[in-house]
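Starting off, we have a lone chain in the form predicted alone, written out as structure tokens.
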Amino acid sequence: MYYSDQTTLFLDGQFVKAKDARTDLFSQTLHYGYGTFEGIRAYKTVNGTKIFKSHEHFDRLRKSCALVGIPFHYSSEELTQISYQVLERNNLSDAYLRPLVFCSPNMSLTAPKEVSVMITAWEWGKYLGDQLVKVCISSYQRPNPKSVKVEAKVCGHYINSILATTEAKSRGFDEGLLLDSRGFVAEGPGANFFFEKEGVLYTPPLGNILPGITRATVLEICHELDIPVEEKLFSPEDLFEADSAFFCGTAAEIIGIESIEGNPMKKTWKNSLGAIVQEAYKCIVLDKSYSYVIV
């Protein structure tokens, strides 16, 4: 699915064939989840190939490993360009890019000497899909950053993620949403969260989620396009009442929701602000204006 016999990869500063690259079974990054990653998007643009911010992406890959005490010396412009290549390499336009930090072989809990860098590219579909997905409260809250680095993008934090969206699935739902520690709304599995009530769209403050790239873009088209927003605090409670709600992140880009906990929307999806954040986004990534999306 991810790879053919074909795929071209990016590791330790050369291209190799996916099916004949190899890692160390001691790395601290398998027995431990140390280490760190990105998740990207290239899309074929009226413009050609284009991977959608990537020094924004890297440079978060690079602070990552330095909040959690990973070497790692390459830039984000050498990134890049090594991006690029893996998608010529493949033949790629619109693709998913996967960059991964892993370490060395130790079983000591102490920060490695040295690490491995894989660049790697694939084919996926929105990672929610298309549809309208239906979203339960997790019984799963985030990790209190006092116990570790949330704003970091670290392997072993997707165990939380695996968990909430596993469970999610279990009782009949799409996917799960996670509280912090206090019990305030946090984020999805993988993706940030905004909803929409009275004219304006709300979303969780930085602290206890994941700076995402795409919800910083989000909060751009909003101030771009006049329309409201805010990030504070919110209860679960508050989205029982919400007119409209999405998650947005790299791999499910920007996708509406049908009902919480079984709550429908109040709005229609088409009639939200949701949906013109979703036509401006497309239209970004594209490197298409939308000067034409009305608010």
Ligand code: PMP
Given for the second form:
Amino acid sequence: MYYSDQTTLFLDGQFVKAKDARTDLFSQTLHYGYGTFEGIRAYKTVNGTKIFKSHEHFDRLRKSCALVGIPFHYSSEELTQISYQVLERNNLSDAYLRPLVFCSPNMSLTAPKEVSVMITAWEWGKYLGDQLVKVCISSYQRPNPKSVKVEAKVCGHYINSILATTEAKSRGFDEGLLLDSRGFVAEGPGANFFFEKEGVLYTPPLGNILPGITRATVLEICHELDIPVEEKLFSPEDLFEADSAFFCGTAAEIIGIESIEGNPMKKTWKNSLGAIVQEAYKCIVLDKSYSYVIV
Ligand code: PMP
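And the form predicted in complex with the ligand, for comparison with the form predicted alone?
The next block holds the full complex; its first chain is the one shown before.
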């Protein structure tokens, strides 16, 4: 599903067939989750294939490595060029790109001297689908920023995400919403969160969440379209009276929420501020003007 016999990926300076690519079973990343990654989307736009905010994603990859002491020497421009080549060699335009920085063999708990970088791509529909999602409040908290670097996209952190999504699905929901270690709403397992109340959008501030590139784009859209938006801490109880809510992330894009712990949103999605943001986001990634999106 993620690759076929024909798939070519980038690995440490070379383009190789995915089926022939090899890694070491003693990689520190495999044993301890000590590696970093990105999730990026490319779109078939009116101006050809465009990778959305490629530099922002590779800058975050570099930052993630720096935060946890993983050496990383590629420039964002270099990795952007490589990513376009990966797309071209695989004949892809609407695709999801996955850069991964993984460590060399090392069974000690020390930072590596060398790392490997791979970039691969595949066609991937919207991560949470097209339908409104039913969300529960997760019993799992986001990792405590005093235990890990929450603002880094580190492989091992995704155990927390897998636990939260698995729990949500086993309770009959589509996705979970995780609180931070103080009990404030933080984010989804793989997406940031916004809710609407009385004409204002609210989202948690940075500190206990991954600084999402889609989240930043949503904030830009709001400023552009004069949609009032505030970054502030709030509790799950504040959501039960929300007018609307949505998750946003590269893989999920903008996806509306139907209910939170069974409490339906007060507005229908099509009348919500989120629907306006969703429309504008679609235009931006496709390199189209969104000035026509009227608030
Ligand atoms: N939070 C978490 C935990 C994530 O994994 C992601 C996906 N990278 C996001 C938020 C959204 O980030 P972005 O918009 O940069 O994809």
